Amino acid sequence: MNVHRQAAIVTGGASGLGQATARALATRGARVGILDIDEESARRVATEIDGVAAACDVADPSSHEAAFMAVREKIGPTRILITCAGIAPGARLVGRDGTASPLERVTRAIRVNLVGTINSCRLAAADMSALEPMEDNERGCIVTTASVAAFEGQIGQLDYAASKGGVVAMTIPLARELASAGIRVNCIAPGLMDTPMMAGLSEPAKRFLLETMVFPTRLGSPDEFAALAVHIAENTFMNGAVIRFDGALRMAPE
């Protein structure tokens, strides 16, 4: 697919991995829009490349949908998707002192970052389903991102690792199922990235994880997660794949 002019949407598209792969959009020429529960950064952000944003909670589904409504209105229906909004809040099912955790906090992160990407390629797939068909008869492209918790889940992630868990399982039946409409799903499932979200972890939790990597040892960097999400947009023959992003590295028990 050629981006040039396409209209694309990216949540999460305020900071980290959303805001660069946003950026790169606007850089090939896309008309952007921004979804974030942040709608100050979203703002800035689109200002910043010409683009479009809109307040959004991609767990409340009257917000969601009224995000990608405002947004159509002003870019036209969406051609890309890339999903980005995410949350890494941690949880375990028995708190330390032996006592359930609340169910609330343990499916939180199922509710943000599985049902809010569902609901998010619910309402793009819609969207592209009626344009017209390009070259090759694709009608759209959906990039959803999932982590590599979802094959290694560390010891008190069990409701982050059950959500991108599940982005990564529901890949190849969107891919199935939208197929007949000409629309590719693929999925990016990112390791230790240079992210606001890392940021929030102490020095030595740092360079103990850093110590895990394989090759390169650092950080990935939003940049280089967002050339990936773009090119797979571009390569109209990358569909039903769930790519690992992550130096090799391979996420110990804790």
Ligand SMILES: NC(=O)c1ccc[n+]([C@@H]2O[C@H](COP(=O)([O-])OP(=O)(O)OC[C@H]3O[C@@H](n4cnc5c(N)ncnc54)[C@H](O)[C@@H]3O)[C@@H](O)[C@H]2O)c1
Given for the second form:
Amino acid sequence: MNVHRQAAIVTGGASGLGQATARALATRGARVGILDIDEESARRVATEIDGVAAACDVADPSSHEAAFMAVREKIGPTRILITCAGIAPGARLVGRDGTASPLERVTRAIRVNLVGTINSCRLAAADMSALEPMEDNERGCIVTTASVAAFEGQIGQLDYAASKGGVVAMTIPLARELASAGIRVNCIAPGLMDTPMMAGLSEPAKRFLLETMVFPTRLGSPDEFAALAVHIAENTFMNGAVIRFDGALRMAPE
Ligand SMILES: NC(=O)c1ccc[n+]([C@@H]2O[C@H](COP(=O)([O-])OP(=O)(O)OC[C@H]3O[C@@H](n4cnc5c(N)ncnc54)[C@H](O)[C@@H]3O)[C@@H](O)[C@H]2O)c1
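What does the same protein look like in the form predicted together with this ligand, given that the last one was the form predicted on its own?
The complete assembly is shown below, putting the previous chain first.
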């Protein structure tokens, strides 16, 4: 589709991959709505790109729906959804002292990354279904963000890997369900990307991870991710795909 003047919601658009994607969509003339728990940064980015923003916790259904509706009121019904809101808290099932981790600790990533993504898709798909079809009978496009941890989760990534595995697995059933409405669903599974999420790692951990890179031997940039997300929106034949975006990285067990 031509994204020019289309309404695009980007969750997690206040930072990192989502922010770069919101900027790239705005550059191509889309009307961008940012949903993010970090209200201040979301509003700053929205102002810079002539978009709109709403504070939103994707793991809280009422906050999520209220923010979605507030943004929708300003930019119109959603044609494009890019889900980038996510956390990588890290959790082991059993602590080093042998005690079971608190359940909330090992399920938080699932509530934010998986249930949050499902809810974003649920709200946006209903919107898209009611829109006028465009060329090829297309009504909308959803791009979700998983991670290579969905395939090779490391020790201590049980929660994150489970959440991203769910995001990968929902791609095909959702693409099949929404096909009759002309809505495409694709998923990007990034490797190591240069965002504030990665900045949380220690220097030795970062060095070790970079040594496992194949080519190129560097972190991916948010702009490279954004270019792929925009291409998926623009390329109508892209549907039902899970795209590893990782410079051929295969994560080691730890
Ligand atoms: N950076 C990487 O190496 C990498 C690799 C693989 C996958 N990913 C995934 O890419 C996505 C974007 O990550 P990033 O690297 O840009 O991180 P980031 O921390 O820069 O951005 C994540 C954004 O999500 C927002 N967010 C967090 N919890 C939220 C919630 N409950 N409700 C609404 N917004 C919330 C944050 O405020 C932030 O703006 C995430 O889903 C992450 O898991 C990142």
